[in-house]
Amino acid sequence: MKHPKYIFVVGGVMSSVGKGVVTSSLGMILQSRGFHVTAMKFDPYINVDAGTMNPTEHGEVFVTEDGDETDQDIGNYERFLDEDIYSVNYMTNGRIWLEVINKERNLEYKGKCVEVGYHIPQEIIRRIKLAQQKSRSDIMVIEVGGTIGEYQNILFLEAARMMKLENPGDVLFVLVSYLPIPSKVGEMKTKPTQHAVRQMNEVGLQPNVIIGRAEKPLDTVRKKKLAQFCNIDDAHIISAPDVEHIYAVPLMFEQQELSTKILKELHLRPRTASAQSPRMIQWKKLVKNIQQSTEPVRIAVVGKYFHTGEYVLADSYISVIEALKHAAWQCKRKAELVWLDPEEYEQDPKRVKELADFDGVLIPGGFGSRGVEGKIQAIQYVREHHIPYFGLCYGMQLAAIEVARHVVGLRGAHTVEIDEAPEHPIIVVNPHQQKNILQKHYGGTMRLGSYDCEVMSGTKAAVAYKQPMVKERHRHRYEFNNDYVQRLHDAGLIVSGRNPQQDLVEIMELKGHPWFLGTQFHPEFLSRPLHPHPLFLGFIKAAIARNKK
């Protein structure tokens, strides 16, 4: 397209209002109109990437195909757009400032006085245009992290203002704002959103569309009030009430003809009628299937990144959660997920018996020593009681340690991540990571991104994948110690997937068990609602088989 279009999605009133889902949904419905769309995320943190952020504070770290550690919203973009998003589509304040400072140190500004108010926004604009060129997209949907009125994202908004000034017809602003319904008042209040719009106006921006997030749909009275005080056509105020699942959001937007309204604002003619679009037809089938999948399959997720104060933050494992749902829906089931804290098993080992009430047990990735012995107790229980088990990254490593301890008899088996000198180092530092750890180079230095995995024939992994070579995404520093491959193989824990370039263990599974399989990689990053991941499908099918018994 001669003049690519840019849609900036900004949040109002409070965080976690759903900007990521709105951005993803906008991309999907514009795709359905025949346009090539990509999505981009601005994170206001000074962190260079999301890899050094605590999951219980920030949520999941999503790894891209090319090995970038990004915000969890990038995962939503991939799941809704059904295509890969790369590192160029993600930026943080830290990444921008570091680039500008490095350029200044290298005299790339040719002796000019480098200014915050000009050169930082210009670097942001350069990256936006670079991402557009690399993706060759017609439309870019760009999510601005944080909430309007915060100083952390002010330079991103200034960059957007500059782009709007340069090409007024090519830039559009969407405000996603929350409309509270105080329980003692009983009325939906528009005033916070009015203030959010005024804060946008203060930085030179005016929303073209307001997405009104609330518990209930916006009524005509609220829309007219917002139109009057926010200087916007009431037809461009879109109601976004709470829904049962996020995949219903694109259809909710299209019922209000949002894609048509946006394309008109951007002076674009739709290339496809929304209702006749193969993409939209596919999506409607997905939502219908979700609605009809009511019979539960109960999965216990044993992890440590749940609790934040008195609340549970499921966002720490959002890709795992979505991957389980995708696979369950494919099997006409509803994934009923229960969060279990492994530290409770350490305090009271008898509690591990509660796992017998579940159809399957999953242990996701993680780091550190907290809850590890509780996880190993859980793995021993599901192995001995033939309960389907799926271990991801750390979940595979701990499964190998459990089998080494309790089947092979290697009582001193452990990972060097916790015990620097165990008697039997089942899990060791990746040789390429040793220098990084010694020099304390932690940011962006793990084994990251996509690597080959050769799948061994005659295994459950081979049955699931149906192909001998696959690519999977990684995020870890530690690997299975090949010195113990034969001893664990003799005990029934076999290597069913291996990286051929570095001879690294990628998949292990237990013979004679309904499903006891672990992966060194993170298969959840490749699962999408229209294309569930094969290993998650295999796990859910095994769980359903147990459920039927």
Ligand code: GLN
Second form
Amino acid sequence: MKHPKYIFVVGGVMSSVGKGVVTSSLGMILQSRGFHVTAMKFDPYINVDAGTMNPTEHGEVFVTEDGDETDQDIGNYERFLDEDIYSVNYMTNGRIWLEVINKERNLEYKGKCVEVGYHIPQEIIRRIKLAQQKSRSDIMVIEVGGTIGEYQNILFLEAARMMKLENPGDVLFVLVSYLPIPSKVGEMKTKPTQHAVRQMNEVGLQPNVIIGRAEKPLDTVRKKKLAQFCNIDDAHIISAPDVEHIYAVPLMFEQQELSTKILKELHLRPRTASAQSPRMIQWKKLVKNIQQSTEPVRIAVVGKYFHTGEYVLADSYISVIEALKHAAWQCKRKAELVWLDPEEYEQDPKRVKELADFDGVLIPGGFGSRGVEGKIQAIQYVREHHIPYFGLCYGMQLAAIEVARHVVGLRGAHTVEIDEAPEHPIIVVNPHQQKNILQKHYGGTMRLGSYDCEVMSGTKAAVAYKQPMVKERHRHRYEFNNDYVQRLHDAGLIVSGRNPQQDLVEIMELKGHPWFLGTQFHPEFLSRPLHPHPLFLGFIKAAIARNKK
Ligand code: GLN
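What would the structure be for the form predicted together with glutamine (GLN), given that what you showed me was the form predicted alone?
Below, the chain from earlier opens the complete complex, with every other chain and molecule after it.
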């Protein structure tokens, strides 16, 4: 398209209003009108990527195909758009400033005074345009992290203002704002949102659309009020009440004809009627399927990044949660997930028996020593009791250690991540990682992004994938030690996936068990609601089979 279009999504009143889901849903509905759409995120922190942040602080680190460690919202974009999103579509303040300072040091500004208020927004604009060119998209939906009125995203809003000034017809602003219903008042209040719009006005911006997030739909009175005080057409005030699940949001928007309204503002003629578009038909089928999937399949997730203060938040595992749901829906089941803390098994080993109540047990990725022995106890229990087990990354490494210790009889089996010199180093440092660890280079230096995996025929992995070669995304420093392949093989734990280029173990599975499979990669990053991941499907099917017994 000659004039690509840019939609900036900003948040009002408070964080967690659902900008990520709004951005993804906007992308999806515009895609369903026949446009090529991509989504992009700006994160306000100084961290260059999300990789070095504690998961309980930041939530999940989502890994892109090209190996970037990004925010979990990128995962939402991929799941809604059903397309890969690349590293150029993600930026943080740290990334932008680092680039500008490096350019200055390299004399790329040719002796000019490099200014915060001009050169930083220009770098942001350069990146937005680069992402547009790389994706060849007609429309870009760009999520501005943080809330309107705070410091940290101000230069980003300045960049958006400059883009609007340059191409007034090609840039549009969507404000996602929160409308509280105080329990003692019992009425939905619009004032905080009016203030959010004023704060946008202060930095030279005016929303074209307001998405009103609230417990309930906005009524005509609230819409009229917002229209009047915020200088906006009341047809452009869209209700976004709480819904059962996020995948219903695009349909809720289309009931209010949001894509038509946005395309009109952007002077674009729709290429497909919304209701007839294949993407929309698929999506409606998905939502119907979700509604009909009422019978549960119960999965225990044994992990450690749940607790933030008084609250239990499973945000760190969002892609795992979504992948389990996608696979369950495909089997007309509802994934019922229970979060279990492995440290409790360390204190009271008998408690591990609680796992017998579940249809399947999953151990997701993790780092460090906390809870490791408890996880190994859990793995031993599910192995011995034939409960379907799925181990992701650390979950595979620990399964290998468990089998080495309790089946092969190598009591001193461990990973060098925890024990520097174990008697039997089952999990070792990847030779490429040795230098990084010694030099304490921890940012962006893991084995990251997509690698080939050759699937061995005649295995459960092969039955699931139905193809001999796949690509999967990685994020880890340690690897299975090939010196132990034969001994574990003799004990029934076979290698069913291998990276051919570096000769690294990618998948291990136990023979004679209903489903005991671990992956060195993170399959959860590739699961999409319209295309559940084959291994998650295999695991859920095994869990359903146990449930039937
Ligand atoms: N801590 C392990 C490693 O670095 C596993 C990482 C993970 O589970 N993502 O290899």
